[in-house]
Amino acid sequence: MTAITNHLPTAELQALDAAHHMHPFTHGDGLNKKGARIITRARGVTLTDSDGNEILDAMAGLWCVNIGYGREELAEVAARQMRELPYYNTFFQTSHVPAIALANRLAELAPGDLNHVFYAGSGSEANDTNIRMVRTYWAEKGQPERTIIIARKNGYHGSSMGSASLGGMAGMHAQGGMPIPDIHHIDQPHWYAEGGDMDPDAFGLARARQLEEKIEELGAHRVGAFIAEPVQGAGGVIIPPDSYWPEIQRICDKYGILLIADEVICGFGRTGNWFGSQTMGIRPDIMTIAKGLSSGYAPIGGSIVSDAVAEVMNGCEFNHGYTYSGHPVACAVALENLRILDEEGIVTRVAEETVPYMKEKWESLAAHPMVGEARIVGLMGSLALTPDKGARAKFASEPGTVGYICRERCFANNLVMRHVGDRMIISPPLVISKKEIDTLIERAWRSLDEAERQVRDEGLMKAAA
């Protein structure tokens, strides 16, 4: 079977689309009257549309195609299991071979005494399940008013009720209910935007003894866990300084709340170790995976468990689950990704050549006029746009309006580079090589050229009061 390269004009797809699509995190009357970008199909780093523009995903998808598309290998291996199994389930008692295997792999790869998997569907569906646990575990263990979890502002756990009530973004927030009860958030480790006068090494320790104040604020024994992305990605690419992370570990090991590292995002090569965990130092007890499990490829997410908490939780019959926990194809397709992963140095070839490359040239951006910053750890990176460099100054404008219109530009340059706010963020697939970093970068340059031009045209170059 071929890919399918005949398909309708693209203006009578964009006309289906917004007759009966409904988009995620999207005005809908907008985008129907402006007409939905249509990729078709992708390989390596390079997407194509409907009217054959080549587009240069710095964004691998929605920060998850990790070893690149078009690997025949991961459609292979779906076929194959589909034949042998489409779907079963993992409730009443059963299993099957492709969720023992990758459970078993994942217990390989974690680090520390993290060795168990519950599966879920995502990471909003993971992070769910995280809730629950959390909550469940501290009941079996005598505890149950220890039901609160902190998160922080600005963070991204998921869309879910409860995943979204982790996370701290207000707009989320501003619709349907949410927070649901005792979730309590503090403030982000966000030194460009926050951090004023102070030295980042001291913001970083203010901003994690934020979670030992709100810890003694609701009381220490109502307290269960502590959830944050090792790289806060979502929210901007938010770097912390450097002695942020290690101040929150002690603050958990000393009230003995759970740490919950939410690797989404950051799992998988992303921050140039398997975890972002490991390159932060940190000892989750919990940790939530998907995105780069399966390289996007099929829907697939989970909950990696410390010994302790599993054996708490295996003494009990845990009341919970989805349909698709464990879904055998989707297992089966991850398999082979971590394969690659691992077998073809990926990972390894990422913290030894691509980011010490990709560094260098992502930070020569903050060289351009409209650049406060460009930060990347790993093959995360992120530019803070301002009207002016030295006072690191917000936009006059609403926030957003000069980033969109830096992010319009990318597009126009056939780049797929993201606006969160007036932050430029990119993600791009592990896979991408020097050469494509170059072309990321100059096509960066233009469209940084471009947007300045414009937002100059417009008198947005102003500061805030």
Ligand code: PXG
Contents of the next structure:
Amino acid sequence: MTAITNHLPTAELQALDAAHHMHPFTHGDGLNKKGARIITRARGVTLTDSDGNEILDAMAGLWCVNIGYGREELAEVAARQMRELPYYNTFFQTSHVPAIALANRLAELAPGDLNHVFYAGSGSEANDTNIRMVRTYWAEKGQPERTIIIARKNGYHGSSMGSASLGGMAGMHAQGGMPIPDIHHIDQPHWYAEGGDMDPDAFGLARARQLEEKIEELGAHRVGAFIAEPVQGAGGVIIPPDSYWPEIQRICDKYGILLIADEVICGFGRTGNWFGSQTMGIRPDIMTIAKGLSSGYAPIGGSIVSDAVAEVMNGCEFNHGYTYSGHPVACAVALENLRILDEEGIVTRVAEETVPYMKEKWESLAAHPMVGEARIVGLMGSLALTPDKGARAKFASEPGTVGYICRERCFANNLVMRHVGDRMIISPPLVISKKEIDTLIERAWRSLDEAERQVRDEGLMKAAA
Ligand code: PXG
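Mind giving me the form predicted in complex with this ligand, seeing as the form predicted on its own was just shown?
Below is the entire complex, every chain and molecule, led by the chain shown above.
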């Protein structure tokens, strides 16, 4: 099969895009004036745009293309499944082979007694499932008042009403009437930005203990669950201090509340293990999965739940489900993706070879005059941009002004590196080679240099008071 290389000229595509396509998380007029960059194909870690530029995708799409682009096997499995059984539901006493096989495989891969899968079409849907499942679980156990879920500021759990309520993104809560009732937020374990004079471990403990304080404040009999990402992704790749997760686990155990690990980004090799919970040493009762589950080749998400949770949920009829829960094509693609991640030793190679190499290179960026911190866990990393390294200072400009300048320089240098505020983040495909890592670092350094020059020229190299 040949790739689709025959398309309208870029300007015409951009005009049609502006006229009819509304982009997520985008200021429409701003983009429409400028024109979107049109991505036409991709192989490995490299995107090609409609003008023929080759761009190193250090974000794996949107944190999802773990296996890299262009794997024929996944395309073939999808085509085969579409011919065999393109769709059937799992609602009315029926099941099908891909849904069964994938659930079985996920039960093998997931740690502990996480042995049961409820499918969704995305991470947002899966987290909406989790809200309803937690509340139904406690109601079935005779404690219907346990409706509260505690989450974290600057966490990201999706964009639907429920999942965005779990998230702690102020900009999202400001639009559309969120959060929904009985979702409460505690502060994030973001030492670099919020740790002040505390040492990281003391700060991590203090932030974890906010969970205990919140439970006591709200009443332990009212709290059903705590949800968090093992490592915050969209919030800026925030790696918690070592003291944080053990204390969170202790508190969840003490109060008997369910721990939901949102593994949508951390899952499927991203942190050097199959799941971020393993890297962080936690024992969740529920895991949210999506993204790397299919490496983004098909939309699919889900909740993997423990034996204990499944036992209770199986004792009732859970009036919940999506048309595409366990979509056969998506399940077949995910299964093939997991086979490749496993059989080609990609997760193992990431841990043993790619991560140590990347860690050394990435941390070398901390020597750049505008970088206050360069941290990485597995293959998700962040740089904190600063006008004053010693003081961990923030810029005086509106947060994100400098980050945006840096991101634009990266894009101009054919590197997709995102900014979150004034942090730069990466999450490349797990198959990135050492040579490609060298290219990534070289382009990042060049972009930082250019951004620094522009920041100085525009008089933005000033610390906030
Ligand atoms: N949980 C986590 C931890 C996520 O990162 C979701 C849930 C929601 O998944 P869906 O499939 O519904 O998008 C996500 C998604 C960003 C960005 O700007 C990150 C996500 C989505 C959109 C943008 O980094 N993560």
